[in-house]
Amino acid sequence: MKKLLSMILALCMVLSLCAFASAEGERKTISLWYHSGDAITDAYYTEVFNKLNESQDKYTFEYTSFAFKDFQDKFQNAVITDSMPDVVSLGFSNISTFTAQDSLLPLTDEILAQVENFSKVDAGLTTNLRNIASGTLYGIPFAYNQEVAYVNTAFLAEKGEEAPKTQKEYLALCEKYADAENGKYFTTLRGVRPYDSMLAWLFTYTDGAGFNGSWFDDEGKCILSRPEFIEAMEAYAGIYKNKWCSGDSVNNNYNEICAEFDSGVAYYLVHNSSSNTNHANALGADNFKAVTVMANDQGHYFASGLQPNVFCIPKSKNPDHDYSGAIVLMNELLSTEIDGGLCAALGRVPCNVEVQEQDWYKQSDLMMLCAGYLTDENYKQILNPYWLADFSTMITTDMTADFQAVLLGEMSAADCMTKWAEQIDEYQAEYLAEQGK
């Protein structure tokens, strides 16, 4: 009996040791949700994550991407069900929305001390992020897109034209080369999520009404309903109403405007640096180039202020949640090698200052064009009010619906601009009330 008991105890000990060894050797899964996936990004990060998983045996890192249009709903649902990923990438405009819901972890000095690559991130960009969250940092920037214009150089050479430098030159070329009968146009227009290119047009056309890119006048009222902004919207909508762009433009999103440019339906496109690779693959590097966006009669040109994509750590409802794996993954993704590879593949401007010393960056005409904005006295940043929690929803939903209504003649430019100004004033009043001002 004693012998049998000894055998049972010995077996239990062996099983216990096996279970302990299994637990010790088990990898912890750490996930990243990427907010705006595409074929190039997905291929790059899939390779990166495979290498990260091969390089260590403590974590299994998982990459999941979403189309931009689907991401916000997916993440909102994950917040509600407390099934959030360990790390998430967000667009700059989303920060206030999610911090207002208390769904992002504040990155304290203690946490940042564990993210070694944080020291390589441009300090000016992190300061901007702190400014929209009352001094608290909720994300770390890794790359941003600079608004540029793309021109079909083969078309310009054939016609003996130059890329338009001003809005007036652009409108003249839109009218001159509009050929609806043959489905050819000088320009393409974005009707869905039009805000960046549309706001650049409005603020450039009006020279920002003299308020240096701010949406607010000296009394704190939104300036969008001013007569000059209404005139600017009428001129912009006129491109569609005059049939100087395709009839499909009212429903054009990112993929559609790029397709029109890449297929030769249009010869001029206002977008940002991230689509450069697609144009090169479609047209050939010698048949297009990126140029500075259009200026006004004063020589000034406006584009949305730097809007970096950021890595954030979702905040668990469990107060004892372990964030160590998320910190490890965030640190890896911010490394010079990984961030530099991503920016080189996508044509994005790196936030890691060490990447700016890499050969691909210094030899890229596109990167030099983007860097030149920051030293050009004619470049004015539109100071979008990202501190307003409802701003992100407004620019993605309301602006799309209202702009489409203006294009189709269902809403006047005056009514549209007045509505937007009133919304911004309402959001700002709510924000100031919350801040006790």
The other form holds:
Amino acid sequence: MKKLLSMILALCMVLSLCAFASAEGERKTISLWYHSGDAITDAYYTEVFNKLNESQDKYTFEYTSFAFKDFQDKFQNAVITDSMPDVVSLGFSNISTFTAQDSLLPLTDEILAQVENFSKVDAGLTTNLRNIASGTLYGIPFAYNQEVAYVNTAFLAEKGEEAPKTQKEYLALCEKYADAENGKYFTTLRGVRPYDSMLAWLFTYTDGAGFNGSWFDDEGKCILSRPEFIEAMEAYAGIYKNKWCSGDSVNNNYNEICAEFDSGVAYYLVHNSSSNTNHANALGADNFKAVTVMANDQGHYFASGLQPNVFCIPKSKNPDHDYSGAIVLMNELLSTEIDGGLCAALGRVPCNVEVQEQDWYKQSDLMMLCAGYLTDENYKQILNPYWLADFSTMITTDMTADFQAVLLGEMSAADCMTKWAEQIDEYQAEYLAEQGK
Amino acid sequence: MSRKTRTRLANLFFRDIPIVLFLIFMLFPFYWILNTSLKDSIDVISIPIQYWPSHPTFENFQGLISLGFDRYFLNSLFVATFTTIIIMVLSLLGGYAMSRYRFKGRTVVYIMLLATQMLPAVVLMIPLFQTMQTLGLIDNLWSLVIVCSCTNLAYCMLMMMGYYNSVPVSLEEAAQVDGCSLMGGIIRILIPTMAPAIVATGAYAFINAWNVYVYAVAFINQKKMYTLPLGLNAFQGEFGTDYGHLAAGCVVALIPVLVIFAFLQKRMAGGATAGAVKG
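Having seen the form predicted alone, I'd like the form predicted in complex with its partner chain now, please.
Whole complex next, starting from this chain.
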């Protein structure tokens, strides 16, 4: 009997040890959902994640990317069914939508203290992110695109022209080189999702009406309906109405404006730094260059505040959920080596300031141009009210329809600007009421 | 003007020219996809527009393989094939029951089957996602097979019911008099008689499963499990669209559908209308 008992006890001990050993050796799976997968990003992150998994035995890090078009629905679905990943990358404009749904974890000081690489992230960018969520930080930026102008240098050299530095010089060149008969124009115009380039034009033209890029005056009223903004809109729409750009412009999205520039239909393009590689492939690196966007008579130039991509931690419905693995992964992804490698591969502007010491960054004219914005006193950020939950929908849907109507002469510039100002005032009033102000 | 000339002119203006215009209208998008797929990335956006590539190249098709498109193709083939098999077996038997048997609640079943077709995919997406998650079928192609089978089965069964209705019961009775069992009668007599109808139903099921997108977005995360529609969407990025690869991918995705129509169009044309009028 004793023998049997001792055997059973021994067996129990062996089994317990086995169980303990297997529990200790079990790696916790931590997943990243990347919001805009492509061949370059996928190849880069797959290699990075393999290295991360080999370098430690506590976690298995999983990388999953989605087509940009699918991601919003995919993440929305995950939020509803509480099947979210541990870490997610988001576009800047999506943050308000998901914070309004309470689906992102607020990154408190306690959490941020554990993300060692957070201290390397540009403080100005995180301030912008806090501003859109009443002071709370919901994501850490890792890369952004800067609004720049691309000029076809081969064309300018042939014509003996300089790249336009001011809106007046630009309009003169638009008129001079518009050749509708042969389908050649100096410039492109974006009719679909026109907000970034259009707002840059409006705020630069009006010098922001003296409010330093804010959409609101001292009394909290939206300034878009002021006469100077209406005049600015008329001048901008005049580029299309005067046939100084292609007739297709009313339906041009970013693909089309880039295609017009790349195919030599237009010689000047306002777009963000993301398309630089495509232009180099199409035109040849020596036949174009990126320059700062147009200034006004005061020398000031405005562009939408930097809109970085961010890493966020989705908020679990389980109050006891353990976020430690997500924090570890986020910290790794923000490191100088990994963030720098991604930005170098994609041609994006890094948010980790230590990346600015890397050779690829210092040797890139585009990066130097983007960095120059941040130290140029003439550069003014347009402080888009991303804190308004409906703002993202307004700029993508309403602004497209209304701007197209203005281009086609179905709506006056005054009616358009008044409508937008009223919408913003309404959203702001709702926001302030929610905040109890 | 002679009568013959009048007839020729009438045929020209009311038959030939409209048919040609209709064909141009219908085929132009397919031609344009093929044209784009054979251009390099510069020619795709070049102005003036090239109505045929100046330097035709297959590099977009070669690039598809390095991007894993062969895998997506096989995944779509898997989903479409198994969905079609499941639907055909169940709709053949279910359609027979609905056509031949008079049972209590038959009308209710009929209305319920019709009602399932009224729900759009997006409405079903969340509950179906939760079901598949519970079953451990997320990132598993069987989730798409099951859902495509369920969502298409009702319509296919009703199609089959219509076809059965057009076949006289006396045919089966004659087979049974000659010693066939019920199943034997269906397999040996009815199915060969209804071959065009079965082909039409099968093609309908196959094409629907081949094109399934909404459920694929919901159930599939890993790229190795992507089906063709998901793979095609991946060419439309945040900052640009890869038109060359997108067009090449569309051509590849069209191949099975074109093959089905090319080989089976005679049978399908007959089958599609076979159950329309009760014989």
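Positions refer to the first chain, counted from 1. Being a predicted model, the structure only gives us computed values, none of them experimental. Only the largest set of C-alpha atoms that superpose within 1.5 Å between the two forms is called the rigid core.
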| property | result |
| --- | --- |
| Residue shift check between the two forms, rigid core fit, K315 Cα at least 2 Å | yes |
